[in-house]
Amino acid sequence: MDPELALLVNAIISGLLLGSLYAAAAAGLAISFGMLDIVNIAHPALVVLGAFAVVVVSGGLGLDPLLSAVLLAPGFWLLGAGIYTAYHHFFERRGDQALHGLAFFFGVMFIIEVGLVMVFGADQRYVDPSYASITYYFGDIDLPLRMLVPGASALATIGALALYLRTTFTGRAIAAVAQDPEALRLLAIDPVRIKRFAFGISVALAGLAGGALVVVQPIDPWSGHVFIGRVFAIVIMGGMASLSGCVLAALAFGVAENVTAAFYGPSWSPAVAFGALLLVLAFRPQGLFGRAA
């Protein structure tokens, strides 16, 4: 293969793998921010919290990191339900979520991150599952399992979630809760309970994404920062409440970043993605893959 072409194809493929990791990190936000209208700026910090929990559990019990993440998911669900309860009590109920709710999550983000620094120190942590060093080669194209396994698991999880939201009664109630809480009340469903349940799911997803993240790369307590802009950008580009849009946007983001990095150097890659986001915000606020509001 022509080396330029090989570079491009490799960049696209590793971009898709990176993108599925982004999708994992953004899917929870598509629920909280996209569907429930809760601007959880602490979501990336929760992902990192998940990664640290996975490091501890998989290291302590000698389990596979992705399996550990699944075992930890109920705990993260509880954490999310707790955060939502506080958020609802202090902000949503008072109609005060815009500025102060945002500040609340900003504060939560810092408490999580600094808490991690205080417990684990500022050093990087990583896990080393058995498949991490295996890479498949197809001609000039590399497929490292370290990227492929978490990426594929992430996409499978999101697929299962999308199916759940589409087919079950509760799932459809979640999709409807932000648009029409009154309609839910008429069906004798408490919108607050639905939102608490859904927010729990979004935080559980953050925990799972943390498991995927730590398989791919070493993490430190501040790793979440590089994701804040990206995950919000992805959810907005994906059309907010759409999981499929979120996945498409995440893949596009990953490919755009990686191709730029391959050809112009990694220091330019954020500019491409965020430049794209600014353009989307300025000219098509309803998202690239969303429907007109």
Partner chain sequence: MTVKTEAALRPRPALPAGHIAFWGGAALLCLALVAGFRVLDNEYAWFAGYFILQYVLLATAWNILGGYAGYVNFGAAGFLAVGAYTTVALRKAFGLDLLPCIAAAACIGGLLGLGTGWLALRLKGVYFAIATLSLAVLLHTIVVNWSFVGGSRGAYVLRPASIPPFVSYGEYLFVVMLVLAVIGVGIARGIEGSRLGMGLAALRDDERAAEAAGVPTLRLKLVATTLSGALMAVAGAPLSHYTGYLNPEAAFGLAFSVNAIAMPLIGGAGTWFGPVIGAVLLASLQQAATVTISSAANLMIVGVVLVIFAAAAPRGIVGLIRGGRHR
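So that was the form predicted in complex with the partner chain. Now I'd like the form predicted on its own, please.
Here we give the lone chain, stripped of any partners or molecules.
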């Protein structure tokens, strides 16, 4: 294979694998920000918290990090339900969620980051599962399992969640709660209970994304800062409440960044990826999978 073509193909494949990690990090935000209209700026910090929790459980019990993330998911759901309960009690029910609620989630983010520094220090942590050093070669094409396994697991999780939201009564209620809570009340459904349940799911997804993240790269308490802009951009680009759009936008982001880094250097990657976001918003303001008003 021509060296330039081989470089391009490998950059695209690596970009798709990177994009699947972005999708894992952004899927929970698509629920809280896109479906519930809650600007959870702390979501990337919750992903990092999940990664550190996976490091502890995986190291202590000798489990695969992705399995550890699954075992931790119920605990993260409870954490999310608790965070939403406080958010609703102090801000949402009084109509202060716009500014004061945003400040609340900034506070959650800083508490998580400072708490991680106090407990774990500022050093990077990582997990090496048994497949981390295995790479499949197909001619000039490389396929590292360190990225393939968490990426495939993330996409499978998002697919299962999308199926749940589309086919169950509770899933449809989650999709409707931010648009018309009064209609839910007419059906004897408590919008607050639905939002608490859904926000718990979004935080559980953050914990699962942390398990995928710590397999792919080392993490430190400040790693979430790298993802803040990306995950919000991906959710907006994908159409806010669309999980399929979120995945497509994440894969496009990953490919754009990797191809740019391979041919023009990594310093250009964010500019090209966010430039693609601006183009999408210019010609399709509702995002790739969003519906026009």
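Residue numbers count along the first chain shown, from 1. Take the two forms, find the largest set of C-alpha atoms that superpose within 1.5 Å, and that set is the rigid core. No experiment lies behind these values; they were computed from the predicted model shown.
Once the rigid core is overlaid between these two forms, residue 11 does not reach a Cα shift of 2 Å, moving by less than that. With the core held fixed, residue 21 shows a CA shift below 2 Å between these two forms.
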